[in-house]
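Let's start with one chain on its own, the form predicted on its own, as structure tokens.
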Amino acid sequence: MKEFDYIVVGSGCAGLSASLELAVNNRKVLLIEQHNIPGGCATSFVRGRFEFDPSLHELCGVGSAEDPGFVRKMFAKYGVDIEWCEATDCFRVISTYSDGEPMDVTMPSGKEAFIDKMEYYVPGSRASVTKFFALMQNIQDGLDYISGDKIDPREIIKKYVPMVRSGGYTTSVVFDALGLPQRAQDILSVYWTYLGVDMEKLSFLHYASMVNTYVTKSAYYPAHTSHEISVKMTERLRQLGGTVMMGCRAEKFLFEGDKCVGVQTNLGAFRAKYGVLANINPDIVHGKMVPQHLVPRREKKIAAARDRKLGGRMFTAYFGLNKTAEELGIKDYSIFLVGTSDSVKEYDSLKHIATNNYAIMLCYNIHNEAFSPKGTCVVSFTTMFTSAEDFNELDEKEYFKLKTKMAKRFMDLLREKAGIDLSDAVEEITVASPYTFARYLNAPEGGVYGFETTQWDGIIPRTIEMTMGLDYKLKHLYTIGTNGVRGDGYSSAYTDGQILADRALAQFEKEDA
């Protein structure tokens, strides 16, 4: 049986970053992937003369070369060079305010520009929004501190009191405590679907960490789809001496006593000297891939009590259009087409096909004219479902009818809300449902967000559990990815892989000494 220091299962974002973190620390790494290309969600596919990105909207944490964010710094550490495009605006949202008046708002990147624009849309909001950004920055700094190797409680009390005070509250409670005007709250609530939890359940710390990074560092996306990121990370891993095996599917984890010592795959068994990191949903790991007597009691209790809910199930339509964005009247990179600014009502509406009238439209050519062939542009629409109930009732014919129905609904939303008609420019169209994501990613119900990051299961509880070793009772086996410490999203998954690889280096090898 061939032996490596570490085996990483799954080449999604977290799997790639974990592999590289181990490799730059001079460990012998095997990365296995069941598909024939790396990346999981972070890949691309071709239809006709168009190349589409399956899932990436934008990354936070990249930052500029002059003011790099944590993602750019991570990639620099690994020696991975990506050609980035900056999304100069945070978003445009077309919806209704809580008072029933129409909302059509475009918010720019940059803290001062964002505050100025908020004052323009909501006169008198400047003081409370300024206070809001100061709190978010304290939270960001505090989260960076407690994610490190050495944590001193005295330092937390000294520097991060605002983070501690707000840490136990939901986003809507903190908004009210800051005195944010309701219309400002309506605008700031736009990002909730990026985290998949409505504002009355969403931990403010998680919200603040994401929004502060988006606004202060801008959002970026790769010039050549997220496949560029995955391919370059894989190539770099090989350059560092790592082994990558595609078409290699993990079937079960191998144990000696209560310690994970390797992986059984369709291509044979491989041994891990120190441990295994698995970019796989924990329910699959615990339910199918490890001996049942070793499954942590805590995980069994959570599964039985249904305390953990799967996050958003994605539904995306990809359009290759034979007109330019300018010809079609598209001026914004991203437009949130939202039914209501009330996130609780919107969350409930996303449970069912009949009531889901939410979409995020992206036009990749706005900041990258060369994204598609000359004279064309690429547009995608994404919504999510907060339940798979309706999909489980569909037969085959109804399923394909639904794909067509949803694609038309997306186009209708764009025409009705933004006055942009795509109907006579469609050259290629492909639709991905939760079934598609479930099949390709092996994600239950297509829940690519992992488990919802609610208060009891948010960033801070997960970080504390990781630090205390409560959440990783399978010896020398960590699950990583969107179900991990940082939750959903590309940037979060890259960070989670890095954090847990560092923890494995410190813990596994100490135990093995």
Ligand SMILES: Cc1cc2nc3c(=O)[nH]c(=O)nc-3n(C[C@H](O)[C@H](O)[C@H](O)COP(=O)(O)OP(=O)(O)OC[C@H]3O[C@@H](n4cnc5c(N)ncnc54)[C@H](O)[C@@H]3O)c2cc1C
Contents of the next structure:
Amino acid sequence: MKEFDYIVVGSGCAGLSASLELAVNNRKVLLIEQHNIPGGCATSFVRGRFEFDPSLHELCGVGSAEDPGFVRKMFAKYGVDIEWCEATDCFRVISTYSDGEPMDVTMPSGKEAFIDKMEYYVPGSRASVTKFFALMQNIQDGLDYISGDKIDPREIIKKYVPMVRSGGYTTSVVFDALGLPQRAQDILSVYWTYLGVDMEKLSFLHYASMVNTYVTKSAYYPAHTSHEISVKMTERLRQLGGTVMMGCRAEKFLFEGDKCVGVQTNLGAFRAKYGVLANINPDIVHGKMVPQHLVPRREKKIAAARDRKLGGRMFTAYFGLNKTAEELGIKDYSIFLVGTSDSVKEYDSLKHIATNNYAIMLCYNIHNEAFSPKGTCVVSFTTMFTSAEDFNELDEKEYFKLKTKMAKRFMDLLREKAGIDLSDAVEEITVASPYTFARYLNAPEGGVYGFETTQWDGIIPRTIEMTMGLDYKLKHLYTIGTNGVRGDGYSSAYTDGQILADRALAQFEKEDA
Amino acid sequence: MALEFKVRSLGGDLKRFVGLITDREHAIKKAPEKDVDPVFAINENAKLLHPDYQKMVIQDIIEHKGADSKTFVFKKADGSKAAYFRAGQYVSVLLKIGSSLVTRPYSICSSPAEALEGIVKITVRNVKDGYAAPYMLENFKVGDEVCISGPEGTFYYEPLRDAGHVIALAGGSGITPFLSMANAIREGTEDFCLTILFGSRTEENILFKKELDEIASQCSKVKVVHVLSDEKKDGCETGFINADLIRKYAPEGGYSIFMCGPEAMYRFAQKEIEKLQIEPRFVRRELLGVTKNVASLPDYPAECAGKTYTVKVVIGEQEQVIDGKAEETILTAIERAGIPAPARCRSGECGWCRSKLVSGTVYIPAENDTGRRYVDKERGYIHPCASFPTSDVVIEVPGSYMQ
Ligand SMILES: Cc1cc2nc3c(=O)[nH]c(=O)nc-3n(C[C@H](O)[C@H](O)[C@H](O)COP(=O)(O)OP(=O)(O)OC[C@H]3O[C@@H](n4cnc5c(N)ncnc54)[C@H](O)[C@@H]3O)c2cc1C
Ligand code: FES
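Starting from the form predicted on its own above, please write out the structure of the form predicted in complex with the ligand.
Starting with the chain above, the whole complex follows.
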């Protein structure tokens, strides 16, 4: 049996960053992936003359070359060079304010510009929105601090009191405490679907850690789909002496005593000298991939407390169009087509097929004309389901009809709300349902956001739990990914992989010595 | 000025913050300690739609005398449903022939509703100097176990793109996806008008004549026009399927063209379709495979023809050095050596065989290089089913789940 220092199972965002973190620390890494391409969500597929990105809207935390964000810094550390495109606007949202008036606003990237534009839409909002940004920055710095190795409580009291004072509350409570005018709150609530829980359940710290980076560092995406990132990361891993195996599916984790020592796969068994990082949902790992008598008590109880409640289940449609964005009248990179800015009501309506009238439209050619062949453009739509109910029973005969129905609904929403009609330009169309994501990612219910990050299971409690020590976990086996300390999203998963790899380096090898 | 923020009193806010930790501990503490359940209904359903493979048993074999073909009726070995599919999709059939391990794509000719009864039918036409087709025709017998893939491919009716009326151009065994579509329309699974222009040599050669004529007589949305190249017959058109014939049967207003048939028909029909000046998005072609005569392509490096190279195949930890003939694809070389390798379309399109070219060079026919991703082209990832070695090569191939 071949031995490596570490084995990383699954090449999602977290698996990729974890592998690279270990490799730049000169460890011998084996990365295995069940598919023939790396990336998990971060991938692409080809239809006709179009290449589509199935998941990435915007990557948080890239920042410009001059003012790099944590993702750009991480990639620089790993020696991974991506051709980035900047999304200069944060978003356009077409919805209704909670006072019933129609909303159609476009918010720019950059803190100052964002505050100015908010003042334009909501006169009198400047002071509170400025404070909102200051608070988010404090939180972001504080989060980085408490995710580090050494934490001094005095330092927290000196610098991060605002984080502490806002940290225990949900986003809607903090919005009120900041005195944000209702219309500003309505506009700011748009991002909730990126985190999968409504504003009354969503921890403000979680919200802030994402929104601050999006606005201040602007959002980026790779010029050639997120497959570009995943391929370049695996290539770099090979250069650093790592081994990558595709079409290699982990079936079981191997143990000696209570210590994880390797992985059984369809291509044979592999040994890990120090440990294994699994980019797999913990319920799958603890439910069927390890000897049951070893599953820690606390993991069982965490699973029971989560009670299998997952964040968003995606439903998406991808269109290759035989006209340019300009010809179709598309000017925005992203448009949120939202029924109501009341996230609690919206969350409810996203439970069922009958009431889900939500879509985020993206046009990948807006900042990147060459994304598809000359004279064409690519548009995708995304909605999510906040309940599994309508999908637990599969009626095959209705399945493809459902795909068509949802794709048509997306097109109708865009036409009705933004006056943009795609129907005469469709050259390729592919629709992905929660089943598609479940099948491809092995993620429970195709829930790409992992378990709901509600108050007790938000990113701060998860981070604090980690800081207090991971001794309760299986020995020499960590799960990484969207269920980790940073929650969902590409940048969160990259960060989680990196943090957990560092923990493994500190923990697994110490135990060994 | 330092940022001031509060919700309640300092004590109240602090309590909430500490509450984050205590809430978590509390939630975990009060949760029951029970085994973790890894089974989720959506994931189980997803496996029904997208199985790694399907174990089938040959339930029946139907001979088509004049057409040198047989229809194999597969039934799911464990009696369960077969994966539901879109009429027009194909399955990949796994075959162990001597020491070789090969796959071949075949359009499903049965209807989606039959899949729910566990039935999948394919029709295999004999191929002169062929390999897998003659093998199946000679050796498959009722009761044999056969491993097939889940449904694959994008050659199906898409209501948000395609016109309400489809003119199908079929040649020989290229009728199979259209038979499935016609069945699907009749049973109500699909809803569009289908006019099939079906080219055969003589009336005796027509595949599925009885079935097709029966569907057409029962279902007003399906029409079948037999086009005979070698014989004049009442009620049939004579000659080849050309622009005039398409115009003759085309409906008023717009229509889509779907094409499936042998290479010669594609090349002929291609020019005819151009004359019709329809928007390219209304013309769909089923995949054709890779040319059998690569050396005849104008940009093929002539100096390579006839040579044999070494191909080092790396799968996981295993390495094997095998021969690779210049005029055979790398996938063929791998299959000849009996090494299991993932593949589906064998046309360069679907990406199932995507592999890393570690060293060496390959020739990829332009017409088969439509499925590779942008960055894959840049970084030396190839589709071995459409790549011919032009030097000794080292290639990393993904593991396969179909065995
Ligand atoms: C439609 C959609 C839109 C999104 N939009 C955005 C966006 O705009 N911005 C953003 O930041 N995030 C977005 N996300 C979310 C983001 O993609 C995910 O949260 C993130 O990629 C999760 O990364 P991960 O590492 O946890 O896991 P995954 O991407 O789930 O990767 C897990 C990997 O492990 C492999 N694997 C699983 N089991 C095994 C096994 N037994 N053996 C071997 N391999 C295995 C899988 O094949 C997969 O490659 C979106 C997601 C979707 C689907
Ligand atoms: S098998 Fe489809 S691209 Fe090779």
